[in-house]
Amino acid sequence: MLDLAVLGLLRKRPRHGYELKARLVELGFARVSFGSLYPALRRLEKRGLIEALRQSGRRKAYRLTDLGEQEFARILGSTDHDEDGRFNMRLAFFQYLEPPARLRSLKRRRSHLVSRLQNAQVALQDEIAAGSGDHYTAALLQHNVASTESDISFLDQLIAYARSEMAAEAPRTLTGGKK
């Protein structure tokens, strides 16, 4: 996933490491440290995907060559992505897909969570049933329910807005619109 966030930054314009991990923040994705972040920029250079630019200072800058933006719509467009963290990843970049590329992925992954939803409410209501009376154990599966329910209500706002952009697009001849 590194790859894909190192790409698709580098794809609206080069940055140095340092930048491209200031961003990686921005975006919560925290867990990228320099010592994975350099060695990525190193291997995705010896691939041609990116390329260093003149050096100023000690900082080098890289871009993002053609090879490295076919690699990253492909890599965007792949749906061996869509669990949890690689899911926002690739949502991040989602600027890039084609519209209804973008709703199908918005749709399986929110089929993913239904399921998963369903699967935290049972264990809720398996504990709840169980009568243990541990707290710590409960909440955590509240917890559970509620986050997926969430994270489900955020993909429905964002499956609707992709249909609207897709309206937006549609070609307006039945209503006498211009195409």
Second form
2 protein chains.
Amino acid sequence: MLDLAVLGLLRKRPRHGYELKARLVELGFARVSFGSLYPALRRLEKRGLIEALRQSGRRKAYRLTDLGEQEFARILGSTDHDEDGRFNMRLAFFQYLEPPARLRSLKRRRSHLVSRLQNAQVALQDEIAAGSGDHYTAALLQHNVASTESDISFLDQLIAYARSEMAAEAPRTLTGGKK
Amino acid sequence: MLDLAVLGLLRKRPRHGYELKARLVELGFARVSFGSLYPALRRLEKRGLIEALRQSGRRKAYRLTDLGEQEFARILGSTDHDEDGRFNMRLAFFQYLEPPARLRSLKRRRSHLVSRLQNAQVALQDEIAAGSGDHYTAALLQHNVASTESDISFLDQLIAYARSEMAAEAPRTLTGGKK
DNA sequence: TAAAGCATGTAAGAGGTTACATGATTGG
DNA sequence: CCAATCATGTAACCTCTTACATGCTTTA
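Would you mind generating the form predicted together with the DNA now that we have the form predicted alone?
To see the whole picture, the full complex is given below, headed by that same chain.
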């Protein structure tokens, strides 16, 4: 996941490690530590996906190479990054994805969340039925349901937006063709 | 985190690996894989925190030892498991924590979320001010704000509940003492 | 000039992921 | 009896965490 983050952030402009970390915190990915970030930068450099531009003082900015841009597109478009924080990370870079791919990705995520919601609802009902009297477990399960529902409606908004984008972008497929 | 989960689930009653995994999925911790669960069981057994009870067929149930119960209490009460999924995991076992410790833990978590909310709000304002026109990044930041707010109000409910528990449990500290 | 924050790095160890392999049990 | 599901396990690989070490830059 760090790889996607680094490549995606460098796609916009060169940055150095400390800056990357700050941006990740802004985006809500607070857990990234320097002990994983710096080794990740070296790995990516070794693979030729990014290259260092020595700067003032101790700073070491990196830029995305052409190869890195290809790899970024590949990861961003790949189907298997559906889970949890990974999806949010991909969402942060949706600007670099084609509208149809966006829509596909959003729908896939939505159906993933729907099945999670069903699981959470069943678990909550079972807990209530069991009547264990454990308020905190019940509260946790209730919260799982509520936050998953909220995530789904968030997805619905994004799906509506993505549809409107596609309608606005390629209207000539509706009116075009032979007169 | 897996250690806490396993010890906590076994504290109620013995279970085998497959069962533990199923319960974790119910509780919303879906990412646990058998490739981490079974080695974790062996580690815990080696440390004397759990012990195996051979059962029918291939099943191998484990029970919590006295040492395991101590270790569970230590982890559950420890201050440094404040982050993300770790907190929810602890919440699932709040029934085993003393009411005052619950309240302390909930408050700590709340202040953690409040500072996360501030960060998220600033990031959202900055993004709007920058006017990058990237709808998806803005949506992500907006969602970060909303879901953190929702988490805080969830916490507030739990804090109110924990307070009421303590008031109900020890009312004589209010009326007692010297007449 | 001292402190605080900026900035990069390494090493050890723990732990997770994925893929693979195996065998038991149950239902159609 | 076959398939699906239950159930446990191992190995290779990779990554993250934590702790430590270092040095620059700004500002009070």
